[in-house]
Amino acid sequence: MTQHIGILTSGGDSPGLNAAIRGVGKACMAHYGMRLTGFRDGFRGLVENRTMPLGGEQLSGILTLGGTILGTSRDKPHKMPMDGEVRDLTEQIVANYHAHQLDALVCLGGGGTQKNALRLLRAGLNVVTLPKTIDNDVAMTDITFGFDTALGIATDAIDRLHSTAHSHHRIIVVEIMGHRAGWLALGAGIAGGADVILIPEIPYRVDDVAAAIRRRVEQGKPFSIVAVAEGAISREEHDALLAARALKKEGKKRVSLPQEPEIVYADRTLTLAKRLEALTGLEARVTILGHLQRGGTPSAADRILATRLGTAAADLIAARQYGVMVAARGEATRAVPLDEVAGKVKTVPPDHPWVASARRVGTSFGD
């Protein structure tokens, strides 16, 4: 019998989603003779039976498009707002999966999607996932699609900010996405020649950052670019967070945890800029790139990666190998069991070669 495959995109939008949908769809249909149905707006579409056909007409011309033709949402199967309350709708998803007579469900998304897909796998569904996120923080894969495009956008922004920083003798603080992992800020900071890079994995001291900037002034360079990830955290905040966690673990009540670094507050970056102004005597300006990094046409590298992973997903489905994420391994792919991926975050090792190279060219990490 012809296999019937469902596909959805979940979590934040990311360049390369449409290329991945196309890769899965064309390989499933043209190479294996399967039938495809898209579910709109992530897992909510599967709950509400909101579908769209995916044939040659729908897949034509989407390779270069940003976003996702299926739409997306951050709804979770087990915690979905519905009719004024948050409900566990896993059973409804399972019922709809069988009502559509699906043989497998392909979920495209980041870390949250991998966890949700594992829940559906444990509920009895045949699931295959692909790793998507501009943060590049999905575990067990060399790279995620969306990262290369966002890296290019953030690098271009830093390139453009150099001229205004130089002209006005200012500190330009550039906030780059990355709640829990600093891959994007690190890569863009290196590629864009940032003088300071601050990432969640390496807690910084503001005094050390200011000292690095003052050294540049003494060397006749009265401007600096500071690339800071959203989740970057100072040493003081880091130590306070560890202490509060330790107290909470001991069972002591009424412990108020400091803000976790993955919670985004523009105030964190603005406060950093004001403190650097006070400590260096230079004007500081903040540029928050925000969702600009997630939009637009995917890069060639992301189109190729998404196509590779998408076609590999079709191969796995044809072989009836489920419960896996299609990971990038060099120029090949590997099927990684979802329980080895879900709930894990790929962070930047402090001794990573990118970090080492940045340090050797004089970049400060504020530590």
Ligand code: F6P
Given for the second form:
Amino acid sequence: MTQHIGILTSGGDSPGLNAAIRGVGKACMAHYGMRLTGFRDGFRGLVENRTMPLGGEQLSGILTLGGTILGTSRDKPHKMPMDGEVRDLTEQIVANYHAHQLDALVCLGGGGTQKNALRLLRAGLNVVTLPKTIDNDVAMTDITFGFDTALGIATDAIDRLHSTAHSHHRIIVVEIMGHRAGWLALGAGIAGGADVILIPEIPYRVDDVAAAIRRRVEQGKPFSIVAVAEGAISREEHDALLAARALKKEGKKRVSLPQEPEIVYADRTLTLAKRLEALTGLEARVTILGHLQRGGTPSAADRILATRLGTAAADLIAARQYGVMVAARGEATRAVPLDEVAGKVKTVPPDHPWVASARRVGTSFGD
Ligand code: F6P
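Structure of the form predicted in complex with the named molecule, please, following the form predicted alone?
To see the whole picture, the full complex is given below, headed by that same chain.
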């Protein structure tokens, strides 16, 4: 019997999603003779039966396109806004999966998607996932698709900011995405030669950042580029967060928690720039790269990675191996059980070789 495969993209979009859809689709159809249906807008598409036929025509010409032809959303099966309330719609998804007579469902997404896919696996569905995100923070895979493209965009931005910072003798603080992980800021900071790199995994002291910038002035370099990850926090904020979380754990719920990093990203970066201006006497400007980092055509490396992982997903489905994420391991791929991935975040180890190399070329981490 012809196998019928469902496919959806969930979470923030990422360059390489269409290349991955094409990889899964072409391998499933042309190589294994399966049938494919796309579900639009993430898990919501499965709840509301928003489908899209995926055949040769739809899969043609999408390798180089940014975004996702399926649309995406951050909707979770068990907490989905519907008819004015937030509902657990897992059972609805299971019912629709069977109504469409699916044999398997491929979910393309980041950390949140891995958790949601595990829920559906536990609800009895045959699920296979692929790791996508510009943040590169999915556990158990060397890399996620989308990261390389975003790295290129952020690096190009830092290159361009250098000449204007240099001409005006300014500090330019450039905020780079990454959620709670510093991979993107670290990578782009190294590749773009940022003078200071601030990442969530290494809480910084503003005084130390200012001292690094003043040292550059003394060396005749009255300008600096500060690459700051959107989730980077100062040591004081970090300590306050830890203390508040500990109190909350003890059950003292009344304690007022400082805001979690993701709520106030841009505010924190603007405040940092103001403080650096005051501490160094140099003018400071802020550039927030934002969603530019997720837009546009995927890099060659992301197209290759997405195609590798997508076709490997088809191989797993053909072998009826479900409940796994297709991870990149060197030149090979590995099927990792979803319960080993879900709920974990791959952050930058503070002693990671990239950090060590950056320190050796004189980059400050503000610590
Ligand atoms: O996870 C990808 C990401 O781009 C993060 O780097 C960022 O924090 C977040 O998504 C932004 O989400 P949204 O597109 O919902 O604003």
